[in-house]
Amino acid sequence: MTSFSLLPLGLVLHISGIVVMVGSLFAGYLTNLQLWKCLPYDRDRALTIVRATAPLRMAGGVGGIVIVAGGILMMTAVHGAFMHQVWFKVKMGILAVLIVNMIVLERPAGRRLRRMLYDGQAPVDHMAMSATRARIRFFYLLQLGLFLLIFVVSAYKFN
């Protein structure tokens, strides 16, 4: 295969990648905001919508090994050009930020939110709930806004 047919189909690996990430993601964040409506009143609700949505966090980790084999495919398409531009740069810098976010915000207050959920003996804490509510709806608009970012870097391409 030549570099030159590397680098559309890496190309198109690249955003099938992102639209399933950000897809799953966005996805997350909707049925997100069904799940606080029913927590604090019908847990086996929530506990359904937990269990039906786990595929979005594989989804989503598809995604991203999808968006990594078409990166590596564009860079070795164009031999690794793009790695000296600033706008790569910054985007390399906004991709370490999602992860960060990813072990920072959402580990800790998703293992809050299951223990809240199978912990089906202990009285809701009100508190608490808002707290890891409040974390993980941070978390997902945090995510969407870098991946926005990312987005503009990407499209506008400055140095």
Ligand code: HEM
Contents of the next structure:
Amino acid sequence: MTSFSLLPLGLVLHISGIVVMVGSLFAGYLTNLQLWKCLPYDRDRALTIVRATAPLRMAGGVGGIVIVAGGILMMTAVHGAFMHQVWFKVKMGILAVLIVNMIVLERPAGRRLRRMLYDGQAPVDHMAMSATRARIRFFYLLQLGLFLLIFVVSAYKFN
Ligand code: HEM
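What I would like now is the form predicted in complex with this ligand, since the data block earlier showed the form predicted on its own; can you produce it?
Below is the entire complex, every chain and molecule, led by the chain shown above.
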């Protein structure tokens, strides 16, 4: 396959991955809003929402892999020409923040949320609940903001 046809193929993969990953993130944000509306009063309903939307995490992961595969393909097509450009370095920096946000904010807060949901016997701790709610909300908003920033940097390719 020539570099000429590798570039559009990479771009198709890149855009498909972005649609799946950002779509899953946005859907997660919206269902998270619904979840916190019922969590303090109706744990069963909250559990149903969490179970029904669990595949979104998997879809987001698959989207991420497809984005990277498409990116590498495009980079191969242009023989790494973008590697030393400022916009690309900035984009990789934002990508790193995106991953750190998942590890530092989302993982522990998600674990705490699941403990609240599955520990049916424990009394409702409103303080812990609102702290977890704020963290998860901040995670989603930061993540969506970072994606928007990557779109701007990638589209304008500032140098
Ligand atoms: C969350 C991660 C990422 C997002 C949201 C993202 C988004 C985008 C967007 C919106 C474009 C503009 C497409 C266009 O100009 O038509 C683009 C271009 C590009 N991306 Fe990404 N990207 C991501 C990660 C990566 C990674 C990891 C790589 C490389 C390994 C990469 C390599 C490229 C390249 C080479 C282009 C330039 C294509 C061209 O103009 O010919 N991207 N990206």
